[in-house]
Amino acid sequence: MHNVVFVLGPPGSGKGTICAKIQENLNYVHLSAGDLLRAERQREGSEFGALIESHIRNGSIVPVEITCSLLENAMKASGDAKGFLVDGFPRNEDNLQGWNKQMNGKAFIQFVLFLSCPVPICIERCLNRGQGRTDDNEESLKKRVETYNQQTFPIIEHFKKSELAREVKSERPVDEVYADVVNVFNEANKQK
């Protein structure tokens, strides 16, 4: 059974940055749903490439079966990791239900790391990060923030109700955010 920590927050809240530090120091494997989808979109011969591209360009959510399959394959390929950071997933109720259906008995959700950050800061970060992503433009970002507010934030609220969400404010310097994240992981590991 794979240990999983979902990492959620608005676009530009620092999910990738924090996940890289956790992977480097805490022996969790970082799996970005978005990166897996972007890689699949570019993989020669992918039957899902055009569909994924269309969803990414429109700021909409890719069908859950595709995302779950990519995540599950990546977990299997990673061997005996301590756990997995699933970055940017589940993004809506359909994602959550699909995950529960497809990963039931295969993965244990330790907790949800919620990186909260004011939207104007997130948008500024995305526009200035220079990663060359096709969805890092103002029009796509507005759609992504709207999708986050309408579909992902209710998932975070769901996990808060079941006391699985751990909020860390991420508008601060990376080292301060990361120190709080380490505390969250230490607390979670004590409760096992």
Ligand SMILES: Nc1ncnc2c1ncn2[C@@H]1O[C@H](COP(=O)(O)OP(=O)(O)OP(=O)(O)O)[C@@H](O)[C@H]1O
Second form
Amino acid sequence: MHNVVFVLGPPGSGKGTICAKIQENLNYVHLSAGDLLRAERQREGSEFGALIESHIRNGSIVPVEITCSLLENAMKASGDAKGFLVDGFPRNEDNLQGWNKQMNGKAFIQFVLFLSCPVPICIERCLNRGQGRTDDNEESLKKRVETYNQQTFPIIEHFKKSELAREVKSERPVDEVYADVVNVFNEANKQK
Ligand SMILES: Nc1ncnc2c1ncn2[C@@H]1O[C@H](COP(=O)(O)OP(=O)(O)OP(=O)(O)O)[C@@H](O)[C@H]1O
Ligand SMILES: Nc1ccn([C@H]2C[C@H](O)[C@@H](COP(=O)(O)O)O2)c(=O)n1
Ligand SMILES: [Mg+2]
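Given the form predicted alone, corresponding form predicted together with the ligand:
Below is the whole assembly, all chains and molecules, this chain first.
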């Protein structure tokens, strides 16, 4: 059974940054759904490359069968770990239902880390990220934020209702955000 922490928040809220630090220090493996989709888009011979690129540019969500299989394969390929940080997933109802169907009995959701941050700050961060992402431009960001508000936030609300969500405000220096996130992980692992 895979131990999983979902990591959600608006684009640019710092999910990747915080997950990298958790992976380095707490023996969780970081799996970013966006990174896996970008790698699949680049993979020679992939039948999904064009479809993925179109969703990424439009800020819309790739069908779950593709994303969940990439996540499951990456989990299977990983060695021993305390758990997996599943970053940027589930992003909508289709993602959530597809995960429940495909991962039923194979994964345990430990909790959901919600990095909350005001959207204007998130947009500024993405525009200054400097990684050459095809979706870090004003037009794509507008759509990504719309998708976040309309489709992802309701999923976070769903996890809040089931008391799985742990919110950390990420409009602060990385070290402060990270210190609070570590406390969340320590609390969760104490209860196990
Ligand atoms: N707490 C912070 N304060 C200032 N800058 C930050 C903070 N956290 C992350 N950043 C910077 O903001 C940018 C976006 O961060 P990151 O890539 O971690 O966000 P993300 O949530 O993974 O975004 P996306 O959903 O678009 O993948 C990066 O340039 C990162 O260095
Ligand atoms: N569950 C997911 C995660 C990501 N995508 C696509 C659409 C996103 O805008 C893009 C980038 O994701 P990020 O790196 O910002 O987390 O990847 C998706 O369709 N489904
Ligand atoms: Mg990211």
